[in-house]
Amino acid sequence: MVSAAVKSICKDIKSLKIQGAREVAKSAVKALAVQASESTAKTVESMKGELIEVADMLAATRPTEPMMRNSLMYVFSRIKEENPKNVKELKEIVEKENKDYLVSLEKSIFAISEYGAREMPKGGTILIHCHSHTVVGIMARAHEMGKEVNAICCETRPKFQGRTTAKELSQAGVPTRLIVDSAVKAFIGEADAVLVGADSIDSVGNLINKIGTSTIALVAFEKDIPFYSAAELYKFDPMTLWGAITKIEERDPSEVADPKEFDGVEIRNPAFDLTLAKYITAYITERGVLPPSSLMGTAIGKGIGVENPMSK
């Protein structure tokens, strides 16, 4: 039986209260671990059944989340190899790789933040979309560094994630403005970068990332300003590489607008929009700073899809 915890963690991450891919993936790792912290199952294959069944209704929250998909993914690898006689074993197993990921997330998140401080610009504007904790790292070890950085925060409809990067980034004291999405052309001239997450990259560089970004991708492809994204390596998506199309997420109409408001209007609610990896100068990673042609690589070094997943 599912943990009543776990179902509360899942109707966190479906409704948005969990955000962001990385929290996402933590919760879902952590998920795993309370289910089996929880579990009264007596054997080795009833438990493994209730962890499956766990991470299909996490999975099945964001369809657009690789990276959780990728960390749960690798919790069932370290299973099978570590290989327990009983349901002790299994449980140490999924408690161990659930701290253990906690600090891997850390040491990327720091190496990160480190690339991408030092790819920014000395005293530049950076424009910055949704809300990111890896762009905020960056961003905030870029100004322990000295390096005057500044930002603009689109505040990101429909549910205005860019207005919590611009709080963040104001506490850790980088100036910085917020406007409208529709503002961004009237703005971009100013920038000297533009830095974005990624919920998802495809076996091309591809990026899926919060709606809007595309747009932001072009006006800067157009102005000559560079576009950056910072993505842990698990933000790749390996059922690309076998001819899977990442699905785009659309969300309850309700958070654009009340559909009884306006009887007879279709209102559509993409959560992600696909850019293109030719608009991208680059993504930041944990194992630095790297074109969209080198990350499939990068990622597969790392053991990321290196198995067709349609053939299991």
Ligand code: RUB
Second form
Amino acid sequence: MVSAAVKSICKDIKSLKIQGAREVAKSAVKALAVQASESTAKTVESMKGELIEVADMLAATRPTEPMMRNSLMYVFSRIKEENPKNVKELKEIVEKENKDYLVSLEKSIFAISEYGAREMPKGGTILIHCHSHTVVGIMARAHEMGKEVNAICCETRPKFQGRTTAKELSQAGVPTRLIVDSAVKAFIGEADAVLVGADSIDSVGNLINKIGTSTIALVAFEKDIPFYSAAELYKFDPMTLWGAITKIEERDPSEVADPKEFDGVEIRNPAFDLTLAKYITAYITERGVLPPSSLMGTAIGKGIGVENPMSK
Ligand code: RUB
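In place of the form predicted on its own, output the structure of the form predicted together with this ligand.
To see the whole picture, the full complex is given below, headed by that same chain.
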């Protein structure tokens, strides 16, 4: 039986109470640990079945989140390697993996913040879209290093995650301006770099991130302004190695406007869009600053996606 606490985590991910790919992944791994600890299953097989059901539920909450899927897959691969003999051992493995995963996430955001902060130009104006914990980490570290960066945040319709970024950066001491998304072209001339997060990266280095990212990349390209994406290697989607096309999550129309007030109008609400690799200067990862063409090789080097999921 799926635990009530797990259902509540799924609800919070779906509603964006938990947002940003890394927080989503972190909560998903925690949900597995909660399920394991609360499980009353009597056999290893039945408990594995419960964990698979929970993993499927979690993965369905946000279809454009490979970091969540990669992280869950990692826990399952550890279970397979450890080959628990009884339910107690299985519970201990899942709990340990949850703890180790949190430590590894802390290490990776520390490294990304360090690499990213070094990459930011001294005294630079950085244009930011949406809310990414990784981007905030880089900007806060750059500020700490004395790089005197300042930020222009797009508010990010329809859910305004950019306002969260603006508040967090301002609290961290970074001089910050907030603009509406449609003002990007009016302000891009003031920017020295664009910095966004990443939800998914495909096998040719294309980026899938919050809707509006690809328009900003085009505008930046036209003005020759460097465009960076801050991304853990777990954002790489190994399914794209085998021909899968990244599914773009379409969210409820009511996030955009009340459908009752728009009789006969189809309201569309895609959450993400795809930015071609050619518009991306570099990905800032825990293994360093990488051009899009090196991302896949480095992710595979980390053990992500080496096995064809269709092969038995
Ligand atoms: C958030 C978003 C972020 C990435 C990266 O979208 O697009 O740029 O998830 O975030 P949403 P992080 O608000 O729909 O989740 O760096 O925190 O992983």
